[in-house]
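In structure tokens, the next block holds one chain alone, the form predicted alone.
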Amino acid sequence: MSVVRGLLDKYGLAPKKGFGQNFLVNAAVPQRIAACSRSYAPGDRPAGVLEIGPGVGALTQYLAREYDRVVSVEIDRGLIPLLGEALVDYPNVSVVEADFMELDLPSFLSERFGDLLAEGGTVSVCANLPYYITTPVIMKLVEGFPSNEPLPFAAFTVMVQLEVARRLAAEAGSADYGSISASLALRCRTEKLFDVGPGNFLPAPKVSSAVVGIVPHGGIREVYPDAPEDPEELGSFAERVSGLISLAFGQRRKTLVNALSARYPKDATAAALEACGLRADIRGERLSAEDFCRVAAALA
């Protein structure tokens, strides 16, 4: 607590609430996020960290000991020069001064990462997300790349508010399970690693917060193994269940007929619900991400 405010003094800064600042203030859980980060990249090969939201480098600094480069993305200009004297023993450290939301996601990891991916290397994400912008950041970390491929990254690793976390690894039929749940789903597997009080943060938020493992997998053909091979059609298929995902949770209290009737007729879609052997009154709830994938086969 004390070296964050001395920093926050030093520099004549105070956390932003526009921006959802809540600085870490406990070493201990930003080098356990650190750790957790690293496992999930190969220990054989050059590894890369992409960093979303540094802060004062309470997590940088871990994580540029984990890792052999880590590049951090912060939209605070006055945090910059605090950053570089925080920072000054890392030398594997850059920080970029720009919005992670505006950044065009393949050419910046091109251009940062370029050299270590060809080596072989892999590149992870990690970050402490504000609140307010969690679920946008995860969703452009995903759909910034083509559905018809897997995702280029290791994992992410990011500590968000418990509720949410509770949502992004929810399973199908659970109170928590929602559209994010299931559009991660399919190209991604998550998990919960561990929660996090209000007193690690300086300002100390109102909620708890918790850090969650998203791993990318094969694609949505390792959810459902049926889907095009081609690889447009598999581009065409992939929207095709993203939609239906956003229709059913668009009116998630509705059966599911329902929810897509204003794309498909209600008959179609009983139709293809009892050719998957699911029942004609259910709700999109209900449907894991491989169901939604049956369901958009069927009803195509």
Contents of the next structure:
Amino acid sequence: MSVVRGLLDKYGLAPKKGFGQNFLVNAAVPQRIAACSRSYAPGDRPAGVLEIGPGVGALTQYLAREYDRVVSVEIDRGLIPLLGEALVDYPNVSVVEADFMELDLPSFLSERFGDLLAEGGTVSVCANLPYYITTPVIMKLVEGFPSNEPLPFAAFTVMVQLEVARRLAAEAGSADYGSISASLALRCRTEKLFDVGPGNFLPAPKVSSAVVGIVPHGGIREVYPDAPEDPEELGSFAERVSGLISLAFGQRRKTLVNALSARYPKDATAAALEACGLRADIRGERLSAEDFCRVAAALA
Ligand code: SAM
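Form predicted together with S-adenosylmethionine structure, per the form predicted alone context:
The complete assembly is shown below, putting the previous chain first.
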């Protein structure tokens, strides 16, 4: 707490609510997040990590000890000189002043990590995410890459609001299951790792937080091996599945037959559900990512 306060005071700064700045002040937490993040990447290959929002560098310095290369993207111009001082002992860290949401992620990845990937290395993402853009950041990481290929990351280890963590990792049919749980499951396996109380931050947020590990798997054909093999057809299939998920959760209290009726005739959906062995009055919130794939294939 005193180190973070001291750094902010020295640069005449205060945490900015608009940028979702809740800085970690208990060193044990970022140390644990960095270790969890590194454990997802193979130990025998060069490893890089992309950090979103380094703040005053609390997590960055532990990432620098775990990884060969750290690239940290910070939106707040005022923090850049402070980070220069806080990270002076870590030559493997570069700080980029940018809005993560504005980055062209595939180009950024190849610019910053292309050489490391070419050597057979891996890139992970690790962040204590600003809560105002948690879901858009995760969707950008997942949807910013072609849907017919596995994602080019070892894992995303991110701290989010506890209720968001539950949603990300939720199983079909549970109260926390939603559109993002199903969409994420099409490309990744998600596990909730540990909870972090408000007292670990400056300022203390009103809500509890949790760290999740999101690990990309082989993609949609891992979830549904009967998905088309041809890359182009697989891309269109993935889009149809995503379309079904949005329709199903856009009106989650309706039965799937009614929720999809704007795009698919009711008798076609009913026939597809029957072909998949699912009840005619089922709601989308009970369908797993695999079920959505099966229904999309049956509807086709
Ligand atoms: N990593 C630090 C820590 O754990 O103490 C800071 C975490 S704080 C919750 C979120 C950080 O993300 C802040 O430094 C904030 O300025 C930065 N941030 C917010 N929006 C951003 C964006 N769109 N792109 C990049 N960084 C952003």
